[in-house]
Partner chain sequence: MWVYTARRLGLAIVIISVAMAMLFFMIYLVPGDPASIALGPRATPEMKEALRAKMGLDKPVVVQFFNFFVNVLRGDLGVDVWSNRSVSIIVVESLPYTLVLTAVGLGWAILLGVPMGCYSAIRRNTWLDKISGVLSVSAIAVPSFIVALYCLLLFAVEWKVLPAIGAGEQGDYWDQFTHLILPSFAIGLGWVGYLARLVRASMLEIMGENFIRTARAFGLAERTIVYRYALKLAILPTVALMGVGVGNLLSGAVFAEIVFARPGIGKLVYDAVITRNYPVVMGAVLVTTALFVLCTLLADLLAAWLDPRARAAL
Amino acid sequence: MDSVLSLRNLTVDFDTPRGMVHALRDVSMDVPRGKVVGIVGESGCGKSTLIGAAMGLLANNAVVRGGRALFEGTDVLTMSATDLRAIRGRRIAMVFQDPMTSLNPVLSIAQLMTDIQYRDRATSAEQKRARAIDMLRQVGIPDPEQRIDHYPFQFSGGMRQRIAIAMALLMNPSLLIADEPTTALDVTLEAQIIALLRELHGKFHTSILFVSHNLGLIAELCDEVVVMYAGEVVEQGPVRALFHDARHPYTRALLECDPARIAQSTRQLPTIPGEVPNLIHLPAGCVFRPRCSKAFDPCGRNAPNPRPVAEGHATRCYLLGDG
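Could you produce the structure of the sequence above as one chain, in the form predicted alone?
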């Protein structure tokens, strides 16, 4: 299947005063054209580093040890700063967790959305404004003809996130990266934003890389899921396969901790014992072994290789045999 984004054996370290942080190790995944791919995992599992690699926004102390991050066939990690600026916003766009990260508080929404279109020199200022108003209308901003001249502080948090989505989709990019776009919102606004993303995905056919801790949102929005743990992809596959036939113990543990799956009332929600390991000093063998109740002798020797489970479904676990 044609992929907008393909990560191949990507390995990224960060050089810090305390030692080398092994943030990503041999990560391979695809975002098929026109599909929504979800990335899930605890904090510290490498989701933000993966996004940074895909956008060419890794920190200065990042060291790419190997692999590629291919956007429409071109390795983002080898692109010049000029080439990266040419694709960001136009072909790859991003929605952040906090909309004020992308909304300059001293500029009006009209100015912000006009600036995004600065490369379209053949388009007049009136046409750019009309395009921005139309996009605001499509994301549900009331009275966009008047409100486009307002400033970010004059909108609620949910409206600001809608504006951020409008800005990201304004140039009809091939790939939209949504980095936990609903975390700062209440459940009602969260549902509205997810419904909006689903509607806009159907309208624009933009591929989406959606990062979230919320398994319910992943199940509702995504076509495929990538489960990350401590810098590795431990399982990936179609959303139905992972939610109904998860094979890796970590994936199963995440599902067991989902409040929506708890049938009986309880005062104490389930958790996964332990914590994500220190990425400077990784455990030997399987990285999940210290927290896994099913670990046995082979798990402590070498890290398991990815093993196919079914069509498009793969996992790293010795319980299924070493792939």
Contents of the next structure:
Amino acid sequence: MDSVLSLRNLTVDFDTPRGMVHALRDVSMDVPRGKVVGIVGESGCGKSTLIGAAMGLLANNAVVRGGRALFEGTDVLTMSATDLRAIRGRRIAMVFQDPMTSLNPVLSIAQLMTDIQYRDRATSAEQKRARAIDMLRQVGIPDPEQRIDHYPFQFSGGMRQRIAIAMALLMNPSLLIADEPTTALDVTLEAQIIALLRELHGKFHTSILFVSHNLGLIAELCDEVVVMYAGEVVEQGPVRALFHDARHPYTRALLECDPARIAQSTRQLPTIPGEVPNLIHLPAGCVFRPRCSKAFDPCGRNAPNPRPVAEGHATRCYLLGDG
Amino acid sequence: MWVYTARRLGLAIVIISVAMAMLFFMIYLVPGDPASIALGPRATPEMKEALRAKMGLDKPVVVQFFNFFVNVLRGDLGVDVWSNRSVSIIVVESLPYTLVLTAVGLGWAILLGVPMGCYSAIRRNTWLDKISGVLSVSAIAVPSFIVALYCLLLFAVEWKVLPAIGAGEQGDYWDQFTHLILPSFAIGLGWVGYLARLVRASMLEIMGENFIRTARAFGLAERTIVYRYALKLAILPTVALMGVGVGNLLSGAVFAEIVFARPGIGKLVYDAVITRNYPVVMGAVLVTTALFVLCTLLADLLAAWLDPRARAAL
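Following the display of the form predicted alone, present the structure of the form predicted in complex with its partner chain.
In what comes next, the whole complex appears, and the chain from above leads the way.
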């Protein structure tokens, strides 16, 4: 299978004054070419670290303990700064969470979008501008010929996120990473942005790594899902399999907690009891055991390895037998 | 933008008017009669009375104040009590020296302070950053007159590489330039440190912003990120502050002109105060005040113009 991005047994720690934070542990996942892969998990589960590793943008105190992050076959973790820079923006592009702060406030959209094309020395300024205008039109910015000379603050949040998407797709990258691109937007805009991403995916066939904590969005947009909990991939598989045949108790609990799936009207929304474990002092055995309603004898001894459920569907849980 | 400019301009006019009123009444309250001073100890009361009438000093205060205001608006700052020359001309003659001195002092501050602050922010916590920090704080803390005296002692007396006093030969630009180096450095040094600290702090803040991370994610060159994406924003508070800085440098120029015996507004005011030449004091101080207000105005407008958000909102 041809993967644009494939993480293999990636383990990343953060060296903090309070101790080593084990942010990612033995994470393996793939983004197949032309597919949309969703990562779902609550805050602090390692989603951002995973993206940082994929982009080679890890914080200075990050320590890669092991594993590889292969982008089109090359390990970004061992790449030189120059080589990394050559990939960023051209082969991998990223859309950030908060469109209100992710665009430079003192540069116009035209300046921002021309700067991204700095590698095309042969292209004239007019051509770069025309290309930017064309991309703005494709993401649904009305009247792009005039609007391109405006500054980010002259656009609404939804429009800014469209601009951010236009910027990301401008160089026709093979992988687009979207880090909770709709979290800062209201629900109507969220639906529009998701529709836009789906439309653009149909048009450009860019592989997308879509990070969210919203299961509904994942179901709508993605081909495959990776469920993360406390720095581990607990379950991954095709979207249908995951939503209809979830095997890991955490995935099941997440699905039960999704307000959109609750059939009966209730005053109390379901929650998963307990708290996310401390990533400095991890519990022995399975990370989800302290909160798991189905925990039994083997869970406390060793952390379970991923075991296959079906083709492309795997989970880390002892409920599926010893494996 | 135009509304803001107009409002700012109106405010500047009000400030200058208030400054004029304060100046007028301060001089009015100072003991000593300009007419008696001008005429010397052997003048008769009749002669004094005649001069007082000529200078308008016999009229009520309000009328004097009004006349003063009208005269200033007409560009007439009175006449020098000693030489009978027009104060406006005397001030205009001295002004270029002070302006050049201030501008070069500002030049030192910007040329050394901004890159120093930038470098410190990018290479944060390296030993060069720490050295730059110590140097900046020292530059701020040491009074300019100490710097001036040591500069004189080292460069002019000890090593004899730069001239000590005066402004240089008329028309000989190189000579005038070498005469500028020491005094401008003396007044500008404190601001080098000040700007370095300020730029470092704003750069550190800006470099942590999300849009810098975005620029990195697009693989832009670090040079582009620092100078195009960060410095353009980090420089804004500095620009606004430079208005005040110019005022500070102007007052620094006054003492530098005395220490280095350079012609200029400062020297003019100093000599005029000693000889109780009130019209000259008033004229020179008024022009300096107007200059200061003008610089603050320009700095504010520049800062607003550089920031598209402010530009659009105004």
